[in-house]
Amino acid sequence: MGNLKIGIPQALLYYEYFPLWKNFLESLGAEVIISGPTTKEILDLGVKSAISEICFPVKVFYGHVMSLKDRVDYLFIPRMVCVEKGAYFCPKFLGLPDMVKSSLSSLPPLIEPTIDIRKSATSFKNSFLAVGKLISNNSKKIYQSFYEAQKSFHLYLQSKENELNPEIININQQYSTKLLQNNMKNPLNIALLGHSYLVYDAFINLNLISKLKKTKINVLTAEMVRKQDIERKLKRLHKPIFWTLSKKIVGSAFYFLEKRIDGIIHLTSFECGEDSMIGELIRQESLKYPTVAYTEFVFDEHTGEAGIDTRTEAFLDMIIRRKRYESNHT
């Protein structure tokens, strides 16, 4: 029953579970095969399938699906629904296994384990061992084989945590009284905010990493931001966030803007209702810190780069004249 070639696609929620499912799978024999980075073609492919109504990510999802689906036997795409207390993922993972199969022909089978920890038979566990059972038939090697992805997945949520940079907030929370000089030989620090799927897809985000960082500018991200602080700043809401995904953004937002960073960028796409949401939370926090600019860049197929390339050299620019104009007249 091993050596199964089970494909999953390189979108969605790729970039928040993918270790967790390839050590599991893996493990247990499987061979896991990804569809690749982004490219036109995929993207291509993506708008040709899906509805025109349907949101951006989930357009190229449904190309990443197309261009794997003939090289696998088994499709993995779960439907994720609650991975914690109070908060849900959006409709659109909820679904997708079955908009997957009603849009798309000629797919081989899907691997689709809910996840739901409201009920004990769709919790991360039962879940899990279910698919495994599909590659297994020995219990207690799928037992091992989900207890050390587990492990192994907490160890990668931590390194992420730990790759935030020192001289800009360090893990014990001591923040570097640097970022509060005016000296314009420091880089500038700009924190990077959306879904994971828009923030490390450089060709949905037309490489925006990339380009900031050749510029020397430190790039903070959402993941750098440990779990019990961004549940603290949440804490300041008058009504919880009920998106776990957006959960993220919105109190990575507001630990960033303590910290009196030089800029956010929040990157959202066309037609997500999550992003109109969170953007709005984030606008209206950041004006209480006028030390702090604020942008919002929307993707969708027809965003330009040399749009976005203008907008961002824009953003860092207002961000230095106002750094030497405060350095002049202090």
Second form
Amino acid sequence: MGNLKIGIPQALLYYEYFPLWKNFLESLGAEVIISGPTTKEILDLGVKSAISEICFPVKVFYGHVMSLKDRVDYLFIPRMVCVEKGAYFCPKFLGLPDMVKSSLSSLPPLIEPTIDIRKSATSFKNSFLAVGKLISNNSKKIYQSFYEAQKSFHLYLQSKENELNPEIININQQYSTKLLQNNMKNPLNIALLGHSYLVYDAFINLNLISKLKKTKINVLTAEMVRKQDIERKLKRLHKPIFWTLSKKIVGSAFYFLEKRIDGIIHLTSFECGEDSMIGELIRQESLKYPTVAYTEFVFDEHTGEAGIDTRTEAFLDMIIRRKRYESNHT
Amino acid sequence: MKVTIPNLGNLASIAGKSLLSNLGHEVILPPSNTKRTLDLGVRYAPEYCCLPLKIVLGNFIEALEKGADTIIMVGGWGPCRFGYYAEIQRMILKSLGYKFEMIVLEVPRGNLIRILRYVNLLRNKQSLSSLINAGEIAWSKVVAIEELEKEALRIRPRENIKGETSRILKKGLSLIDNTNSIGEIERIKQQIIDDFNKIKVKKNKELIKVKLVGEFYVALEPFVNHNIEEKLGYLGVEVERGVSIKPWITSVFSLNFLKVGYQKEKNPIEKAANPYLPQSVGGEGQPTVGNVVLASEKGFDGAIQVVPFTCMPEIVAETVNKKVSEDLDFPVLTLIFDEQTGEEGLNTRLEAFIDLLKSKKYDRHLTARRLAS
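Please give the other form, namely the form predicted together with its partner chain, since only the form predicted on its own has been shown so far.
Next comes the full complex, this chain leading.
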């Protein structure tokens, strides 16, 4: 059966699970084709083919599906329902393959494993093994591929966590007094929080990460916080959050607030249901830490580069000015 | 303890109030939903939150102003945002400086001590038998209200004098509100149904039949949906509701094992949705799709889906419904409600949709007659 072309749209959960999917599918001998980074054409295709009420990230996903569909034998669109106890994905992920099938025509067949660990038939392992059977007859090889893919995925996640150098955060404790004496030689620590498909999609967020890095800012993301730290911070909530992706955002926001980094930018997308709720959670919590600047950027298909640049500059100016003021008055 | 609950059509203000006052609480209902309720909610709730959260927040503010000190709200565990409403509302109200206690009714998870305290507060030192009794009275009020409202939807498009049905319904509801015995509720229900049947109706009128599906709160709260059921009735449309509070209560509190008015076996609505949306997406997403499929099989002329702006499950359903509608040649109108929804815009869209259904029905008759001759 070799060299089956399987397409993976580079949107939504691609930014969470791609290494796992790719390693698994490729070691079974399939050729994995991704739609590539988001472009203006992809965005336009998505906006045209989705209903107007749907959230912006799903429109982007539609665009990626449209740009892939004529180049591949299969489209890989898993239905992620539940990967940990007591938490789900957003309803739109639960119905993603159905939505795609309902509104786009002339699609190649979909590979749509359901991953819902509450039932053993749809556990991570069993769903992947079922996908493997579509590609290969060698069940031993399928097992092997799955375990190897899973192992390397865990290593990948860990390497992300290690990027958060503990020193950065510790230095910051004495920041407010020391920083300005050596004239801002220490970079600012700014956390970019939000769904990974916003934070890492440079087209959607208009290159925010590289722009910040260019101004010598230390960019922190939720992936850099250790899972146990996130879980520990979440215990503080009066009621647990029941969305897997939001848990990570809220937990890491609390973590960064407690470490008193210089600022947090919460990236949200227009019409995102989860963001509307957790935005309020983070905002209320941030009021308890007046030294940490907090702002929220909303992205949609009309977001203009100049607008975001202005807001970023204003946000950074505000932090720097405050630091200068504080160091002059202490 | 002065308790309050959010408005929800006639259900909360009659059945909910009955349950709480039978437990010996002083009940302070929020004033009926008005523009002010909405404005308060919009002002303090996060911008992209769905409409029900905003209005219920407005309800709470208005009830706290009237002197309530305990809020009772229902919760849940996702994936729909509804499960987190109470928590966000509690935070907002606290940050506004109100002093109150919030009792959230949901399936306990984790904090058992908190749940037990809530249950004790609610039970108010009443014996178990009076608790059960209060529950039974409230439940029979729910059943009676829903039955009368359903009957009114059938009669209203047929009535000769406009407003007759609504008048009798209103009388019935206030009688139910003022009684406190199960036998009496049953008697009033029969009486009102008899009254309904005495209403003079237009003869031989073939009506357009529409299924009303969509998000639970918007479908049941007339202030939010601009009284859509009455509007459709006056347009000569027979409406059947696709949402009911009964299965909702049983599912929110995981009481399915009680089988109260709700079968436990594979739900026919889910089964109907299966070819299009095999996965439950929270809220009423999957039932909305299932109800549309069933309505097309049961001889309805069309369906109307009501959705609060940015509702996650209903947007999935809306997308899938496009395909359902195409495949089954069955018209579905999706109406999205938010704080900007204007009444005239809604009227125009409803009239246009009903005209479309009428002409479609007429065409079908013509073809049938041609085939017969």
